[in-house]
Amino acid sequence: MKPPRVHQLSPALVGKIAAGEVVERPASVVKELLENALDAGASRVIIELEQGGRELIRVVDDGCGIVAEDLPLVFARHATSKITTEEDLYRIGTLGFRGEALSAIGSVAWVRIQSRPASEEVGAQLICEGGQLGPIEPWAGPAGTCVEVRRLFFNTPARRKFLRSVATELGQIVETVQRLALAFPGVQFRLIHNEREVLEVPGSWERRERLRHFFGDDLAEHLLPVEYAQHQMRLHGWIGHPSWDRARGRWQYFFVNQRYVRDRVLAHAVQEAYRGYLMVGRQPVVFLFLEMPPETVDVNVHPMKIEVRFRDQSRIHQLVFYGVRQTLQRFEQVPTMTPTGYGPALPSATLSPEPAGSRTIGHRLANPTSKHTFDAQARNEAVARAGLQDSGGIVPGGVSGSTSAETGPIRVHTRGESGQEVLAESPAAESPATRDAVDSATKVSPVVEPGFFGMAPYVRAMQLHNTYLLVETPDGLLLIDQHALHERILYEHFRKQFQVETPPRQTLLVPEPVDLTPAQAALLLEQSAMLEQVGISISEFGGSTVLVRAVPSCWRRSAAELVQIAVEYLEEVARVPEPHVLLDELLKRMACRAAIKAGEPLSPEDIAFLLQHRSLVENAHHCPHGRPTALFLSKQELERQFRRSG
């Protein structure tokens, strides 16, 4: 067989492949055109569709426009006015730079450019059809440019093919001009679709503003500012309330240096710091912008200029990760339930009363200190249960059973079985002597953050379902999550006796054989010198049974059950996390798995119990896998549904 020669492309396929990289779709068309107005100082841009940009894109703006003689540098491949040496290359400040966009959109495309530096009394156009150049004219038009561009891919008729309806292509040069307008906040956009306005942006709008004009009024008021500085950089912007999260991250804007960007370290920071705060798989909404010097950040990565380079990306990391978590603690707060409608009525809910013989959660981990103690049998049955260790005054979370002078006790009513109302209040503050007998390790201060509601001295509350617990507030009512609420208890107890360099083990006095598939046993003694670092010991026991020889100090339940949990998690991620985050979430599952369940019926006591740990652990508002633990109604809005407003 012959070999084939090597030969010379022609320059109009040259031009055509290279268009290939650029335009995509009318959207990539009107992305180039918006970003060169910009470029030129543009105040005010408008643009102008036919059949969503197949027929006609015409960009017009107020920029410092081009001098006649340059018009035919404009078509040819890298010729550009914003770098000139390789060192402008490492320090980009403009939008465009490499010379390439209307050079791709003439080889594909009749393109028309009419130009008027405001300095020039009289303006000229250049029309270029499918890479042929024709005369340069004189044009008398207002100062600025002018791009009209007709028949896109008319000589690539495979690539016209793939353009999908006029409603999608439309869709696209929304989200393109939405984008350049948030990053641009001081700049009129006006859209017009076969003469119909589809979008204006006055230029006096304020970023905030056009988030609420885009995206709606609910979601502008469920968003929280962000602002934070650090090492010549500054990242500000809006990201979500946590109960505003989304099933995909489309809705995440990203924004360095005023161009979009689509970024994994960016967008696993903020991940990061939504962590606690969202159900897993849930996705926040946030709208970031960095600013940063120019020699930072590599912007030449992509043809499309969509993917950039941080020069530290550890750094930036950390800046987004901080800003956004801060943010987050310092507007924590209970999430509002907005009633819709007027629901059929809810029966009166009552306690159902306790069976005879059993015990709640509030006389098996009461606090020997405190007014209420019990037999040491139905204690340790406590403590096992829970998952506790027996540190001689652990409630759930770990928290003393003595309360805070800042809380007070919970009243808690609920009806006994003659119908009469039954009162239950909580320990109320013991001396100081009293308090000091426990453990301090065991103490957790009263966190009370900003927007957060706390506990009143006294409280009136109820179980409802068995699954939910109604609390009266000074500001309205809280609907708790018992489970979700006990579990952050216990997450926090545990995590804080983990907040030591070595892990808190305790060695089974015999060790304890767990038999599993053969799949699972390879995978547990794979990771074993993993989970060593965790606080499991483990070994190999013969065929699929492993030998469990240690389980962190504060789980108190089977070694069985702990390994389970481990496997379960290792079968479900892709790839085994780093030591700190394998023990992060291991601690969640462990709370999960300790915590009173929903359709668990309480004592007045035991809801007495959670309330009042409520209101000292931290991160009260969400259990650790980002749920709610509680929905706030306030009087305002209990007063205007049943129209007692006035």
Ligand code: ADP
Second form
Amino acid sequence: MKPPRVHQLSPALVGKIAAGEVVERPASVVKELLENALDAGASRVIIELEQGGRELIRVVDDGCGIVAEDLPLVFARHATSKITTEEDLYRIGTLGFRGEALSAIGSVAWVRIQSRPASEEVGAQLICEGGQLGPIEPWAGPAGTCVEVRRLFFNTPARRKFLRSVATELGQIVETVQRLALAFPGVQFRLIHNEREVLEVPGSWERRERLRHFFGDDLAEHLLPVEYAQHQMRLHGWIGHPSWDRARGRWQYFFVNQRYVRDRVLAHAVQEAYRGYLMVGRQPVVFLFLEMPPETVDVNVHPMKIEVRFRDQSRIHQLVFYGVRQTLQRFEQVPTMTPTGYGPALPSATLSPEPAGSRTIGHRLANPTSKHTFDAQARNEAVARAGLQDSGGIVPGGVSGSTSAETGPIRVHTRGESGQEVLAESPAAESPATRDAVDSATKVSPVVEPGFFGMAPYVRAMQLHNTYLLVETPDGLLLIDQHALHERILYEHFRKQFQVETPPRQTLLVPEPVDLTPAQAALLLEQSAMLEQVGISISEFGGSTVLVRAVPSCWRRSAAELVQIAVEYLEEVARVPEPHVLLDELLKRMACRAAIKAGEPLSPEDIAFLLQHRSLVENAHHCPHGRPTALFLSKQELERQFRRSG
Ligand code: ADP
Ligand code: MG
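Right, and the form predicted together with adenosine-5'-diphosphate of this protein, after the form predicted on its own?
What follows is the entire complex, opening with the chain shown before.
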């Protein structure tokens, strides 16, 4: 084929190409004009629209205005008053700096600028139509600037065709105005569409009032304030209570130095911080403002200036993660049984050592095993237990070999059929036989007085329906879901194991073959490198069987079960997740699988274990899937319900 000849494009065409990067739809025009008004120091901005901005966009501000001679320059490409030198580019303190918005808009619409600096008696106006400038004319208007954009995309029919309905375009514009109104408290905004007022935001309204106005009372009632500072950086704003979660992340607003941005680092930090507080697949609502020295963030990433690059990503991630996490923890409470308000957390327990060799739940629940455990288990048990102790005390006691004087015996209260209270004293190291004897003698669930694990005296607990724990606390009572709580305890424990660089793994003495379907085997082997990263080592065994060589040492059940969990998850997801996502999901499922189930009777030690660890794990009030683990009924509420008060 003959090589086509190369030629220079006409300035008009260049203008249209460039415009395509900045001006996508009416909302992008509104954004650019508002940014100019705010950069000009306006305290009041009025936006008037016709037909969703297709026919008219007029932005009037009371900012510093433009000198008459500069008006033609405003429409020139790369002409700006905001930066001069290259260094300026690395410390941007304004919203605009590229000098391309007005030239871009001017090349695809009819634009008139009217402006008067406050120091001038008369202002000037200039029209630009499809890139063609008219004469500069005097203009006698108020101080400030008025930019009028008509017939957007009149000379780029393809773009015009892509415009959506008036309602859709208007919706986008409202969103744009709201973002800027949140970023600039103190500035008054009015938005008028087809002569009807759509939005009115007085300058006196603080951010909180703006949020309420934009997103409604219900959301505003569910916002938790964030304030956190670190290394010359400040994070502030509001985050949604976990109960106010959404299916999508559309409700996440991030502002960096008053610029609305979309950023994966920030979104990820938020998601991590909410981990365990929300159901899988749900998104929190956040309005977060970051303030940082301008030289630490690069805003020159994209013509629309909605993306930024942070010089130190991990620091920013940390700032947001800890800021959000702390706020959540500060407000973290158990839901009450009444629809409003939150009850107190249990008094924190301290670990008390138990005699070595005691058959306690620490053994059963901290090392949950299935009936079909794998061969290497016995050998690895000691190792695993060491791992458990390292992780911050999931095994209650077991650490020390002797009963300390303060701990004393477990006192098991049981209620006889007559309702009369029986007190049975048994040593903490009670044998299964003793326990069974006590149980079968009374045929009721034991009530533990867990003073021995450091709670306030007279705090008692019992199991209900083999599913729930009823716990008396100094100021009310807690109803706990045994499965959900144990699941959370195990999940936290597993997670701790994986927080180190090389999480403990156990190599199976005899690799275990696991039969799968051919598709499952293929899927698993294809992801074997990824699985290796989460501590699962598999290899081909022929046919549709895979050989499991190693599993994370926190996993005390069969290798086959773990492989099933992994393959089920991989089958569910459309795309293979990032390793940390895969790991987290596996840990959740492992915890769920290993946790005691509803319907399982618990011994007093079991109950003691759960309660003890409830106060030790983070987020004990929600299971890893986000379901609550406990409900709280306060004494006050009881008194109210029984009309004892007042
Ligand atoms: P940028 O904002 O990146 O500088 P623009 O094309 O948006 O580029 O605007 C070009 C210049 O026009 C600005 O630098 C500013 O000096 C001037 N300008 C535009 N709009 C206004 C306004 N509303 N008030 C004052 N000056 C303005
Ligand atoms: Mg601009």
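No experiment lies behind these values; they were computed from the predicted model shown. Take the two forms, find the largest set of C-alpha atoms that superpose within 1.5 Å, and that set is the rigid core. Residue numbers count along the first chain shown, from 1.
Taking 2 Å as the cut-off, check whether the CA of E197 shifts that much or more between these two forms after a rigid core fit.
Not so; E197 is displaced by less than 2 Å.
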